[in-house]
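Just the one chain here, the form predicted alone, laid out as structure tokens.
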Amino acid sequence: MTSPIPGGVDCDLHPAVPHLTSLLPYMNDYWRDQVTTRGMTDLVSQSYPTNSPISSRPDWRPAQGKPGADLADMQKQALDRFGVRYGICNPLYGVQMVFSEDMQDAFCRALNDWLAKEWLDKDARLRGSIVIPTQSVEKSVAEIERCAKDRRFVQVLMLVMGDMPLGKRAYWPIYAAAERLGLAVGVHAGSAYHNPPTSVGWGSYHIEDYVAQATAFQTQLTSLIVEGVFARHPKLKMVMLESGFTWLPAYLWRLHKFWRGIRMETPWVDRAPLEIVRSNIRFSLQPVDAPPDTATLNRLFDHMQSDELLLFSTDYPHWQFDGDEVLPPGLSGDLVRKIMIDNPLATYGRLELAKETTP
């Protein structure tokens, strides 16, 4: 087993909203009345069904309530256990599934305020991601600007399966705001379920949905590169969260081959895809979707041609590893430090900035 080192940055923690009524104190009178009158109690996404084994390690699953809903549990089971210096909270609550622009905006605003009050205020190690109402780019930019006043927010959070490819120019004001404010953009596994989670339609089982996330990340990465997002926003960092990473070398070989062949179609892509990935894209460590073989894993790292792409993550409370085996075996001490400390600090420029003002 490769042992973690103290002072690491956990880039993917999932604090759970106990139920929709937990957000009522952070809504105005109109939206509190809407939630109450409509009898709305929760927004549960099919991406992470509460009782699915992968949604929580057995020893991290509480006797009552949702996994990840208790700060003391997160502190004991993830922050303290792995010696974390900073932990980035990525709430995966179903607010982005809502079709109404106004309701989605109100719910995202409440979720971000809830995160700041109930989690960031209570543990100085925690940092936050800004969940945005992607149904409205204008409202998304406004929410980014509002929350960014609190320096503890270090990232904008989007889902890998939304309404359209992430490279589309309609989304560029979001990326411009993130780049201007020094925020990374995190793209997390999950779907708004406005479209089927596979390219060929709706499957029957949760495993089909979860495995399909990797192909969604490939599709979105292609879109971001060929549409020219990083030509327009060269300082923007995007983090693929819970994407896996073993698919990356073969994917880049294929993308590079066809970029060379038909590059006249996208002349604004003035760097090879591999160069763009090296400079602008990062990947969370978990889930490690590689064979439990040190030689194979090290060969994969060689094929990735960079030791700066991976960021430490536990994916708490999701069940991606057992015991303390949060790092794959056979990693060198230098690579462990890069993954756990150096790479996250280089990716999230706001991590060590002091809190200035709250939203």
Given for the second form:
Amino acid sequence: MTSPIPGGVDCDLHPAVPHLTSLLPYMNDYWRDQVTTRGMTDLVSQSYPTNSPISSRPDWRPAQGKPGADLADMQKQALDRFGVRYGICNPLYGVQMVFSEDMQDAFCRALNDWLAKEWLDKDARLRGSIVIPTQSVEKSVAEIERCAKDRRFVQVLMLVMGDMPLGKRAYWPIYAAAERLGLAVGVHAGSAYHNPPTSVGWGSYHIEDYVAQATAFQTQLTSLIVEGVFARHPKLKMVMLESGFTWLPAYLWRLHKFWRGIRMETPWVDRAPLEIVRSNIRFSLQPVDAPPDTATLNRLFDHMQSDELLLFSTDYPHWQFDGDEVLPPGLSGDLVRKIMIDNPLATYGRLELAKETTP
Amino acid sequence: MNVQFRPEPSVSTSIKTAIADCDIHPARATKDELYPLLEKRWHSHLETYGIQAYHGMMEGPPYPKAQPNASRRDAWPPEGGPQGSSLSFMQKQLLDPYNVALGVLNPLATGQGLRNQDFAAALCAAINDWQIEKWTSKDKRLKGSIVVANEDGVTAAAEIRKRAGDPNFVQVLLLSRNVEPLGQRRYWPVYEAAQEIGLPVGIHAFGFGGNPLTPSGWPSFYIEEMVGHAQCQQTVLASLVLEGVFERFPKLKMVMIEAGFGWAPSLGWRLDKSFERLHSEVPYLKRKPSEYIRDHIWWTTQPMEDPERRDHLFQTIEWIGWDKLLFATDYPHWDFDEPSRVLPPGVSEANREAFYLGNAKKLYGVA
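Target state, the form predicted together with its partner chain; input state, the form predicted alone:
Below, the chain from earlier opens the complete complex, with every other chain and molecule after it.
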């Protein structure tokens, strides 16, 4: 087992919204009335059914309520236990599933304000991600600008399965705003379920959806790279969250090969895909989708050809590892430091900024 | 893809030993070449309504290819017709110079992926007859693939059983993109019939099933479609394993064609890890997902995985198994893999022989 070192950054924590009604105090009269009058139900996504084994480690599951809903639990089970200096909160509340852009906007605003008040205000180590109503790019940009005034927000958060491929030009104002404001853009596993979860339609099982997240990340990386997002926004950092990473080398071999063959189709892609990934894309550590033997893992790290790609994460409270085995076996001390401290600090420029201003 | 950089046709002489080419695409020379094999009513149907697939285009693909017919610029037959439509030119350009002892035909423009299932079945049956008449009966090195109306399992199974024992065919062919993931029960009659007549089922990347090409909708570019075949194939394989197809049909063998193989180890690890957590949802699976893949799946090699470092390639192949790879060129398509340039030095003679010929002969039962 590899031991964590103190002072790390946990880049993927999931504070849970207890219920849609928990957001009511953060909505205006109209939306409060809509939620109550229409009898709207809680927005739990099929991506993470509350009682699914992946949604919470058994020993992290509370006696009642949703896993991840209690700050004291998160402090004890993750922040204190792994000695982190910062923890980045990525709420996975199912606001993306909503179809009305107005409703989505209202819920996102409420969710972001809820996060600041109920979590960031209560533990100085916590940082936030801005959840945006992606069905409206205009409203997304406005929400980014509104929240970015609070320096504790370090990232914009989108789902890997949404309405359109993420490289599409329509989304570029979101990336321009993020780059301008020094925010990373995080892309997290999960679907808005506005499209079938695979390119061949709907499977039968939850496990299929979960396995398919990795392929969704692959198609999104292709879209982001070949549409030219990073030629236009060279300083933009994008972080693939709960994506897995063992698929990356072979994925890049294929993308690189086809880019060489047909780059005349996308002439603005001025660097090899591998170089773009090295400079602009990062991956959270968990889940480590590899067998637990040191030899295979070391080969995989060698195939990745960079020690700057991975960012430490517990994926709390999701069940990715047991005990304290958050780091895979056999990592060198140098790599542990990079994954836990150097790489996150280099990715999230606003982590340190927040200290300088009072929100 | 080397052809892209060397437009002059050139043929290596370094491969003297025989090889198997497990992905060759035969084409029709003329639009009405199939008519003698097709019932009259379908002639006028075709003229009137055309080919209606699960996408909007009446002609050509929704994502324009990089070259006409996605084919090598030097592959037009001298007597006319599209690339891959002339047996004599295929012999001259592919089978003879590369010493192809076994060539597996995978016809792509068939009845597969059509919305009209009766028309699909009629076209597939005609294409199967056409493979014998035009190709396999004329050159014994070539073997056909039984194409079937993929969305209608019962009709497809009947077409498969009709060809039982016919030495002209060595596999059943499906495309990867269908209306549903291929593990779904509507497709099980195909697997049952294939297992019964003892042929492997090949799943060739491509096709349209009406679903967007990504779980976030339609991408913009041809390169996204091409790279995306690897992601599509992963979800197809995950579906086959997780639906229990290999528990239900324990003798079934499948070939993943033209979708890469480098992603296989990672998919297996991810499946295994998810299965550890979620096996209660799929209790009929008796083994780890990666074990079904190891035992039931073969992989064609083109487009060959091409990492910067060859030790990465060799390690990946070791994770999959040297006994599971089947060499393919994808002739006459533009991303043709030339046999002499595919495998870097440093491979044992036994593995090299298995890769180029032995695995294919064993799987397809060809002496």
